[in-house]
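Starting off, we have a lone chain in the form predicted on its own, written out as structure tokens.
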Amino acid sequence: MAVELSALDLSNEKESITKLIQVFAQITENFIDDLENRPVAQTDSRLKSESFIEAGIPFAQALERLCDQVIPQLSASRGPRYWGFVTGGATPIATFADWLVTSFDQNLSSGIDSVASQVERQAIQWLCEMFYLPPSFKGLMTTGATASNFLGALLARDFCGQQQGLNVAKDGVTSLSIEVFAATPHSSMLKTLGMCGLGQNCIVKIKTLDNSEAMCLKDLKQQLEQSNAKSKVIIASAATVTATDFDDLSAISEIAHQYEAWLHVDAAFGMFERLVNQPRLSHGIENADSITLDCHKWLNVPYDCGVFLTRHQDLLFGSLNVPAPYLNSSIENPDFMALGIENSRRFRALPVWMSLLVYGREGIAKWVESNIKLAKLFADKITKSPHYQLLHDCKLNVVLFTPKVDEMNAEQADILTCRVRDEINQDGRIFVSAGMWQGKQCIRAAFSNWQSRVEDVEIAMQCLDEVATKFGGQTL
């Protein structure tokens, strides 16, 4: 490092921010200068096991540490080709934004200290108006799309408690008659109910459409027909993880006020469909009574970034917000601890309302587009492959493939696509996560980096041939 740091003051704010600043700046310019040269993915990392120290080290040997042990051995996941799960990259602006929020350190506990509670608001309005949604939904920045679901688990609980005269929030579930309706919720969304005490168990599976993980509506009507349990609640999905498949929100919204079910949509990702297409995928979404979305996949903004949308808040502030001394919340104008999981909570909102800032819809449409076309591009490539076989439509940003297993039984099929799909991520070209579809191992690769080019789907397709030559080429 260029700046002298083994005499540095800890004590002394002033001066040790002002050096610290430097070092950090260094620290993110050489980071960010080594994307390409890095592996995309490091699959075997180690950290070497150290007791505490007492008394502390120097900063001096501190940053050592962190740049011999740390750092070499971090992901290239803000880099254009991080492919596995839906991981966007944070873009120039909401990488600057995020240091900010560091620095600025508020606490969006509260709104009467600060006008960071209203930089919130406003990114969440401007969030609506991006995505064509009507003025009456409201909501809040969380930790992410499981965080978000959590809050529509809970609201919808809690609603169906209202239907049948009990508050669930204060005097809990066990009288509560409910039954949950989905087809392919995603595992957050599991991981929710179980945590809201409703249970991991209480889904009534839905029979999906014919090669499609979208709900069959005919089977969904059949089965609230059927149902004895007095309030009940509907799971969609606006682009499920694995196809990208959409429900038909419009429909299903007409059958959830039919069989007045309380609407969540998951629509962590495809929600960013509405930026491109004509006619919408997610039309219907408007309808909903509660919306998760995530800005650290399209929006390409830092972790942690998700987003609950709901047309009901007084529900949500009925249900989270709890009176004390020092807390002073109204429903008129709720502050977010009366209306999210922490009381605490930093400033994830200044990337979001920077990034619609400079950005624009326009902007961030541009790089959905080319991350859809990529992906179509990547799906053709696969398509005509020799060694590969792409086993579903890719009609988003998700390209599901596997290597040509024509003659495999399908336990032989299941074992060469995860050899095949490590041996590709240990390469470090590209990084591809698992999947299963229709019963089978799969091979997903996820476009949503703002930083792709078609370059990168060639240096892909470069290593999946090397990989495949590995394995025995034609015989894969």
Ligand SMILES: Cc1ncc(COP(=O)(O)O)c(C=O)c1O
The other form holds:
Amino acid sequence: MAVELSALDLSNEKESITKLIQVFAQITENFIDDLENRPVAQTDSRLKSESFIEAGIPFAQALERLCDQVIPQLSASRGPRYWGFVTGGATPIATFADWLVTSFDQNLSSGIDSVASQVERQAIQWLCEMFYLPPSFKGLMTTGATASNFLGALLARDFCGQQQGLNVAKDGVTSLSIEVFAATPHSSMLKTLGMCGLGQNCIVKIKTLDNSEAMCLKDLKQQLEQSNAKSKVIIASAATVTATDFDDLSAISEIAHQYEAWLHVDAAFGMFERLVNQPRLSHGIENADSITLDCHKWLNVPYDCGVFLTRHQDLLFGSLNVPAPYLNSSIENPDFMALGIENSRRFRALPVWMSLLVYGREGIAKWVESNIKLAKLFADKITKSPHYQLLHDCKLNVVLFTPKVDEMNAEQADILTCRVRDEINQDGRIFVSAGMWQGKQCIRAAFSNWQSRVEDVEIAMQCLDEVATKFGGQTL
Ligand SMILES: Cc1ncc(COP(=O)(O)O)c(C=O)c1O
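Next up, the form predicted together with the named molecule. The previous block was the form predicted on its own.
Let us now look at the entire complex, which starts with that chain.
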């Protein structure tokens, strides 16, 4: 590191800040420059075990540890061939806006001390406009789709309480009569049903359509008809995390209306489909009571940044506002701390606000469209491969595949799929996730990084072919 660090007086911010900016800017630049050479995932990472150092160590030594022990073992998750989960990689604008978030160190709990809360409100408004959602949707930024699903579950629960004349937020869930209907909810949705006291097992499982994870409407209607619960909640998907299937939200919202059920839609990444498809696969989402959206997925802003939207902000305020002498939030002008989980909140709206300003709908749609094309190209190459087979048509940005196997029972095939998947991830050229498709282990590649290119698909195919050869050839 070119900067002289030994004389750095960290207790004097004015004096140390210029040097620190140089040091951290250099680390940032080196990391981004070297991204292509770094293994996409570090599957064997290990941090040396060590006890807490009471007196601390000089900054220069701490930096050395960071550079020796931590940075070399980080993944290239911001890069173009990290295809696990559904992650974006921060764009340059979002990266440095996020750097400013930390520099500015604002607390967006109440809006009384700065304009920052208004920036969050404006970013939410712009997101709604970009996704063609009506202005009746209000919301807030969260730490991610799980936190947004939690707010969805909580609000649905309290809506049901209101239907039954109960104040669940104050009196608890014990006398609540409620059933939740869903076909293929994301695992985070189950987690949050547990967190809000309804229980992970409260779901009435709705059948799916053939060869799809989308809800069968006939079964949904039948189950709602048979339900004795006083209140009902429907959890729909746009899109499901494995097969990227969209529930028929127009029809489901009509059914929800008919049964006076709350409709929550998990559109964590599927919402972005609205930027490129006509007609929209998520048509009808505008009738949902609440929606989950994730910006650290396809908007390509850094973690952690989700969004929760609802047409019932007053109910959210009723559930989450806790009056205190030093707070003066009102239902007409609610502070974010009265609408969300946390009291103290990060200025995570800034990277979203700047991304929307700089890239606009057109710029964002370009990378969404390109990701979808790349996923289809990759799926096509898998279909033509002698070593692998496609498990499901690629409809959006996710490709599901397994090794092609002859004469193996299902259990052996699953074991092989897991071994091949581990080998692919250890190779370091791409990173893929585990998935289950119709009871079978599969390999799942999700395209949501703004930088992914055709060359990355070619590199991936080369890696897959070499892995297949290691496992013994043509059909594995
Ligand atoms: C549909 C869906 N919902 C929820 C989540 C959870 O998102 P997060 O990790 O941001 O909490 C994911 C993550 O992949 C998802 O795809």
